[in-house]
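So this first bit is one chain, no partners, the form predicted alone, shown in structure tokens.
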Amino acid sequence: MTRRMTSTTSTRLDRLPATAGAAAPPVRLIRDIYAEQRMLGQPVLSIELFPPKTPKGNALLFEHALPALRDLEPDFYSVTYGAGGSTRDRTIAIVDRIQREHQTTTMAHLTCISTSRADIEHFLLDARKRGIRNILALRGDPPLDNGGPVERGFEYSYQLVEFIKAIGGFSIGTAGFPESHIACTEGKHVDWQRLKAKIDRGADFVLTQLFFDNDDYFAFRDYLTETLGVSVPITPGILPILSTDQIRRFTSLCGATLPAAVSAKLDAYGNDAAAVGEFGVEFATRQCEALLAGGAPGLHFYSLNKPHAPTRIIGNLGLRG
């Protein structure tokens, strides 16, 4: 069911307080962060985890993956946010802690299809009392068992950006597809047209799906900001090539396209998994050298929680020490 937004919700939620207890640690918001590394003529470095299921997948991620990811020195994290909800309470949890714990500014993956208004709203709320402020606002899958009653909320993401920045007090961020999403069966350009309405609607900046031809993240970069005016940050989403069949798994549910000469080399490749793993972060480092020769004002990487590729990869490109 859904509801009017409340007279609480109305307020902006600047004007709440910032936690309940002990003082909020220094969070920046992105949009900031993306303007002043601009200034500084530097990329922004971003690192996107998901929240372990098990204990012992929380244990390994806060006392293994992100003391190592530390010595990056990210410029902020991004936490995913399951089908449905499904991650909510934990997604947000974990936002907290790496934040009060890591001082680093980090992002809440927010889904809204078949979510209701209210529970985005708490989200919102909950999100704020813990000085938690950017928002990844995304369309989202349904969750897998969906056998009982769906709610209704919003059904596409430009409401969800909508809603949020009328509540106030975030940094909103969106995904774009470069080669277009997969359920758009219009074109690329329409898609890319319902990614400028996001913006007009209050995205500060754009994360982009994972790809592996830089022209298309080129293409799609220059048709939204030479022909549709778009101004906002576009930063390309690398994922590191890990295993063969993991990347031929992610890359036929998103769409993306896997270059045949990268097919290529990971058959030739076979069951060595070693040789996979060498050859994703050679294969990462070359790309995201020619994106920021291209003008990208950033770098998003989709880390799987496992820092070792991400480590190489900007070590590789000399961006931190």
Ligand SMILES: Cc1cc2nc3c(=O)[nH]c(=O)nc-3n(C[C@H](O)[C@H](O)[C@H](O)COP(=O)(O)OP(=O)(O)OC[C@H]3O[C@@H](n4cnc5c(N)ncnc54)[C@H](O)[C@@H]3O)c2cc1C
Given for the second form:
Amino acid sequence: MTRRMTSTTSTRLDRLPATAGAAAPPVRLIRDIYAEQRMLGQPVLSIELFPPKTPKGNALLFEHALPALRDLEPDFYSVTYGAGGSTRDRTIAIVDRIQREHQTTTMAHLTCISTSRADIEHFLLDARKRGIRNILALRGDPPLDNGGPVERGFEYSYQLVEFIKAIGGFSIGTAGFPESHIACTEGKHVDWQRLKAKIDRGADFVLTQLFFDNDDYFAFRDYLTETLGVSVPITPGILPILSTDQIRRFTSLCGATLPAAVSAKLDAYGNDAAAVGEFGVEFATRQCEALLAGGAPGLHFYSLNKPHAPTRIIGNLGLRG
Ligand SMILES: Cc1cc2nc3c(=O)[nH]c(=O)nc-3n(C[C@H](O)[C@H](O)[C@H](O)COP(=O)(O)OP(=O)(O)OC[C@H]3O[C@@H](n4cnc5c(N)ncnc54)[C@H](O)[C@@H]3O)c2cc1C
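Form predicted alone done; form predicted in complex with the ligand now:
And the full complex, kicking off with our chain again.
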């Protein structure tokens, strides 16, 4: 498999004793990864991580989570970004470090809300210098105080997609919402048409918000592909349930539906955290099986930096090793 090397990254490697002698990172454009895996008839596996706030969190990520995830041979990792730029330096540093130390393509998320164009351009140029070639272009959630307008900023992510495309050199991903975006009051078809606008402006692939009813994903995908003529990969985002309180909080924040049958199971498990975790793995395994059988081009796991559930699920699916 041919993998792209960059001279800028190998210069950086020379300056880093911890990885001295390591090969330059195999940075690939994610659109090429999807195209290649499609030809091979294989799903693209990706794993989302967040940048830890503390040295202890960083150590857990690099000494425990990433070594455990390595056996899954993910096609790429992605690293989240705090809206407004709160994790800007950490996001870029972690993407850079994963690419060098784990030799795996890693995508930086980037949000445009409450950020000037100059800051976004600076981030992108820094990313490019470090050999980061993939960006998930997002709006982010507005701050509670609304933040106020930013001079020469962007209001929606389609403008960010356009901007990244104009800068050039990146494969661009975008977010899609099988149950419609929580703030879209005009109905799901309007939200999905806006997603098409992001693709028309240069997004190469879609990663979806978490969902639990596969019919939502298939209706969303079919509308995009059959009604709107979208041809880029639309990859389901999978959040394995780890804890009852956490999943109730997440779903209420992002507007995803927790089906009544799932909610009832969680109620029945009460405080039995181990039983909830087992149920989460089993449910996600069945969900992923049906998604792949229905033609999903890959699976994007929201790992929350915990390798256990994705490892079990991918193992159950028999997709690696
Ligand atoms: C896979 C994935 C990863 C994510 N990672 C992060 C992350 O790292 N950091 C983070 O902060 N958040 C992240 N998010 C959350 C995301 O930032 C929020 O859901 C945000 O509210 C919407 O982002 P967007 O890019 O979809 O916005 P947009 O595409 O801009 O859409 C936002 C809203 O505006 C509406 N809209 C779009 N265009 C128009 C228009 N022209 N006129 C009127 N209304 C319009 C849409 O219908 C929608 O309701 C992620 C979400 C997903 C699915």
